[in-house]
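Read the single chain below, which is given as C-alpha cells and is the form predicted on its own.
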Amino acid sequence: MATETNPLVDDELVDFLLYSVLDAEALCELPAYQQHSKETFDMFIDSVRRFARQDLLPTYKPMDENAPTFRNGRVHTHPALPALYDTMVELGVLTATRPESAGGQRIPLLVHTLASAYLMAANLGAYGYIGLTLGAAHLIEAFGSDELKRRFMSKMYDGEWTGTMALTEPHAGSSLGDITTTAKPTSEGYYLIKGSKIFISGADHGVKDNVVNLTLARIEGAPAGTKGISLFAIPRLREEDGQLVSNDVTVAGLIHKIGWKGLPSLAIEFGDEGDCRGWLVGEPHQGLRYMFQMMNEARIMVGVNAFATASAAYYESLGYALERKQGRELGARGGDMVPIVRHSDVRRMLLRQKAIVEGSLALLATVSRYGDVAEHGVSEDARERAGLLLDLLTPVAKTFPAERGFEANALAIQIHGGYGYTSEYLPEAYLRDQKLNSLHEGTSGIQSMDLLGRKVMAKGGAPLRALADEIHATIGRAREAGCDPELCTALEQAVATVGAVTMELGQRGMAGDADGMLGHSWDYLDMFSTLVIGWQWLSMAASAKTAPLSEKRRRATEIATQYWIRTEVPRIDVLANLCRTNERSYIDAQPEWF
C-alpha cells in the first residue's frame, strides 16, 4: 500500500467507540461540556484527521531518514517541524482540553484522545512536541502561581514556547529518589539550579526559540529520598529587559535513538556557569506528587502512540496483503496466483493485529472517558469511582498497546516478507518506533509493579471491585444483546480467577512476603491486561448488535471478539497458576549464573 493511502486509524471504529460504545454525547450533560455537541466533536476530529492524512503523514519518512543533528552547541531538527507545529496549534490540538481561561475549548479528553491518535499515527515525533508542551503547561496551570502562569504557561499555551519534563539523571534512571540536581534559593525569588539530566525529549530543537523544562531537583537541605524533591520551571532562555538571554542550560549530547527520529532525546546540563535560574512550582518538597500528574498523562499519551504506531503498520500490512499476489489457494491445481490475504496464515496475522490494535484503542478511549468523569463528574461519588478506575487502568493503557503493539508491528513485517525488513517499506520504521513505547514513561516492568503493588491494592481493593462491577455489567449487557453465551461465561470465569489471584497475592504482601507478592508481577500484568482487553472486545460486540454499523464492521467486531476471548483469555489460567505457585526460576537465579 502506498503511504499516502494509509487511513492511519479507522474512522468507523472511532465513531463507533465515541457514540455507540462510550456515549460521548452523554458527556455534554456535564456542566464542563455543555457548550459541546456531537457536531462540535465531529468538527474537531474531522479537521485533525484531515491534516494528519494530507499534511503530516508525508513528513514521517523524511524525518525518520533525517534525524536531528547537534552542531555548535545546538540541536537542529527537520525544517518542516515549525510549520507543522504552528498548524497543530491553530487546529486547537494543544489547548483543546483546557478551559477558556487558559485559551482552550474544554473538549472532553475522550474526544481529544481519539483525534490525537490520527496525528500520532501520521508522525508521532512531530506530535511529541505538542504532547510534551501540553503536559508541562498543565503542570503550571494546576500548581503554579499566577506569576508563573503569566511568565511561562501563557506562552506555552499560545504556541510561542514549547515545554518538556526533565526527570531522569544518568546515575538514577527511574529511581527518582536518587536524583542529585540541586536548587539554591536566592533573595530574587528564583533558585540557582545545578545538575545533569538525560533522555530529555525536546529540550532543544528548531521548532521554537524557547523550551521550558519542568524539572525535579532538591532544594539545599531537603530530606533524602522522594520526600525531598521539588518541581521547578527552568527555561532554556530567560527574559531580561524584554529580551531572551541564555539561562545557562546547555546540551551535553544528543541521544541516537532507533526510532522516534523526529523528536530529539538529549543529555542536558543546568548551571555550568553558575547562573541557571529556576522558579519553584507549588510548594517545596511536593515535586514528585505534582509531577505524577504529567507522568500519568504522559503514560496514556505513550499508550495512544503505541496504538497509533501499531495501527499505521496494520493498515500497511493489510494493503500489502490485499494487493500482493503469491501462490494459490490450498487444494487448487494451477490457475492464477491469489492475493496473499487468501492464505489462512496471513489472515491469522491480520486478525491478531486487528484484535490488538482495536482492543488497545477501545481501552484508551475508555480510560480517557474515566478521566473526563473523574475531573468533571456531577457527584463526588462519580468522580471518585472514575478516578479509581483511571488510576487502576493507566499502567495497562500504557503497557498493553506498547508490548502487544510491538508484536503487532512484527506481524506487519512478517506479512510483507522480505520486503518488510527493508527501509523502502514503512513497517520496519514503525517497529523501531514501537520499541521506545515500552520504555518511555516507566518501563513495562515498572508498570507491572505499580499495578500489582499499588493500584489494585489501593483503598482496600476498591479499584479492583469497581472494575469487576464494570466488567460484570458489560457481561450482562452482552447476554441481553444476544452475544455468544460461551464468550460471556469465559469472561465471567476470568474475572473470578483474576480476583482470587489478586486476593492471594495481596495477603502475601501483607504478611511481608514481597517476593511472593511481586515476583511474578509481569505475569500478573499480562493476565490482567488480557482480561481487560477481553472486556473491551465484549463491550464492542454487545454495542455492535444495535449500533448503526456497516456489515463489514459488525462482522469484524464479532470475529475479533471471538478470537480474543477464545484464544487469549484461556491464557489467564496459566498466568494465574504462575502467580499462585510463585515459580522461582528467575527469582532464585543468582547474578553469577548468567
Ligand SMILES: Cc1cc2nc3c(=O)[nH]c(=O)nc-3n(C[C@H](O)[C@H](O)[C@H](O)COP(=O)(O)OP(=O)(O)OC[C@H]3O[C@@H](n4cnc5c(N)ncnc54)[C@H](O)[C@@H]3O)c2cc1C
Contents of the next structure:
Amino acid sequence: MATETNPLVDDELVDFLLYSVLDAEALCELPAYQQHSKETFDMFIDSVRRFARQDLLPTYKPMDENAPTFRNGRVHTHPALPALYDTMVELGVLTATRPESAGGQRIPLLVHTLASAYLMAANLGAYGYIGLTLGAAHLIEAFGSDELKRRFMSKMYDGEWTGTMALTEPHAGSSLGDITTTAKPTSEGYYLIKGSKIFISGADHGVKDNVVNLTLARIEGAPAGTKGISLFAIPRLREEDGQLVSNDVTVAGLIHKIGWKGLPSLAIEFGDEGDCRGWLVGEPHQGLRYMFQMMNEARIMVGVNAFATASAAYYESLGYALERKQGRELGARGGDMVPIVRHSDVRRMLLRQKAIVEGSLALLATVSRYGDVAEHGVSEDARERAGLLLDLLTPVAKTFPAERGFEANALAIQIHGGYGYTSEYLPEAYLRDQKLNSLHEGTSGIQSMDLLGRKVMAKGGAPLRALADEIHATIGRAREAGCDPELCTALEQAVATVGAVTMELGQRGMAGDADGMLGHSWDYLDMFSTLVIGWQWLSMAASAKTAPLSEKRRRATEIATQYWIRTEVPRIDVLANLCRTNERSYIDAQPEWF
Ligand SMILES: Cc1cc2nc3c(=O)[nH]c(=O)nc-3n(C[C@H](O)[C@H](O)[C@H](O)COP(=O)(O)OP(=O)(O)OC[C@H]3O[C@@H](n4cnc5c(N)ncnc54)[C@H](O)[C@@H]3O)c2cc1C
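Could I have the structure of this protein in the form predicted together with this ligand, to go alongside the form predicted on its own above?
Now the complete complex, all chains and molecules, led by this one.
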C-alpha cells in the first residue's frame, strides 16, 4: 500500500464501535450532550479524518527525517507545524470536549477519542501540541481561579498559546514525590520558581510564541513527599504593561530522542536569573492530586497514541503483504510466485496485529464512554458505576495498546522482511514512535502496580465486581446472538480465574505480604488485559451478528474473536498460576547476582 493510501484507521470499525457496539446516540439523551446527534458526531469525525489523511499524513516522514534543532537558545521545529496547528484548532479538535463556556462544543470523549485517533495515526508529533495544550488548559479550567482562566486558559483554548505538563526532573521521574523545584511566595500574588525539569515536551518550538508550563513545584516549607507538591502555571513569556517579556524560563538542552520527531522534548531551567514567576493553580500542596485527577484522560490519550501507531503500521504491512510476491503456496509445484498474504504464517502476523490493534481501539472507546457517563450520567448510581470502571480500566487502556502495540509494530516490520529494517519504509519509524508509550505517563511497570495495588482493590473490590458484571452481560448477549458457545464458556472461566486470583492476592496484601501480592504485578496486568481484550472482542462479535456491516468486517470480527479467545485467553491460566504460586525467580534474584 502506498503511504498516501494508508487509511490509518478503519472507518467501518469506527462507525461500528460508535453506533452498534457502544450506542453513541444514547449519549445524546444525556443533558450535557443534548445538542448533539449522529449528524454532528459524523461531521466532526469526517472533517478530522479528511484532514488527517490529506494534510497531516504527508508531513509525517519529513518531520521524522528533520528533527528539531536548538540554536541561539531557541528550538526550531518543522516549518509546516504552525499551519497544521492552526487548522487543527479551526477544526475544533483542541476544545471539542470542553463546554461552551470554555469555547468548546462539548462533544463526548468517545467521539473525540475516535476522531483524534486519525490525527495521531497521521502524525503523532504534530498532534502532540494539541494534546499537551488541551491537558494544560484543562487543568486550569478544572482547578484555576477566574483570573488564571482569563490570563492563561483562554489564550490556550483560543489557539494563541500552547501548553506543557512539566513534572519530570532529572532525579525524579516515576518518583514524583521527590521533585525539588521550589516556589517562593511574594507579596505580588505570584511565586518565584527555581528548578530544573527534563523531557518537557513542547516547552519551546516555532508553532506559537508563548507556552504555558503547568508545573509541579514545592512551596518553601511544604511537607516532604507527595503531600507537599503544588501546581503552577509558568509561562515562557509573561505579560507586563501589555507586552510579552521573558519569564526567565530557559532551554538547557534538546533531548535527541528516537521517535516523535515533530515534537521537541527539552531540559528546561526555571529561574536562572531569579526572576521566573509562577501562578499557583488551586490550593497549595494539592498539585499531585490535581494532576492525578487529569491522569485518566492523559493515560487514555497515550493508549490512543499507541493504538494509532500500531494501526498505521498494520495498514502499511497489509498493503505490503498484498503486493509483495514471494514463494509459492504450500504443496504447489512451480507456477508463479504468490503475494505473501497467501502464506498462512504471514496471515498469522496480520491477524495478530489486527486483534491487538482493533481490540485496543474497542477498549479505548469503551473506556472513553465510561468517562462520558462518569462525568455526565443522569443518576448518581450511573456516574459512580461508570467512574469505577473507568478508574479500573485506565491502566489497561494505557498499557495494553503500548506493550502489545509494540509487538504489533514489530510484526509490521517482520512482514516487510529485510525491507522493513530500512528507513525506506515506514514501519521502523512507527516502531520507534511506539516505544515511548510504555514509558511516559507512568511506565508499564508502574501501571501494573497501580492496577493490582490500588485499582482492583479499591472500595472493597467494587470495581472488579462491576467489571465482572459487564463481562457476564456481554457473554449473555453473545450467547443470545448465536456466537460460538465454546468461546463464551472460555471467557466465563477466565472471569472466574481472574476473580479468584485477585481475591487471593488481596488477602496476601491485607496480611502484610507485599511481595506475595505485588511480586507478579506485571503478570497480573498481562492476565487482566488478556481477559479485557477477550471481552472486547466477544462484545464486537455479538454486535456483528445484527449490525449493518460489510461481509468483510463481519467475517474479520468473527475470526479475530476466535483467534484471541482460543490462542490468548488460555494464557490466563499460566499467568494466574505464576501469581498464585508467587514463582520467586526475580523476587529472590539479588542485585549483586546480575
Ligand atoms: C520523549 C519523552 C517525552 C516526555 N515528555 C514529558 C513531558 O512532557 N512532561 C513530563 O513531565 N515528563 C515527560 N517525560 C518523562 C516521562 O514521563 C518519564 O520518563 C517517565 O515518567 C519515567 O521516568 P524516568 O525516565 O525518570 O524513569 P525512572 O523512573 O527512573 O524508571 C526507570 C525504570 O525503573 C522502573 N521503576 C521506577 N520506579 C519503580 C518502582 N517504584 N517500582 C518498580 N519499578 C520502578 C520503571 O518502571 C522503569 O522501567 C517524557 C519522556 C520522554 C522519553
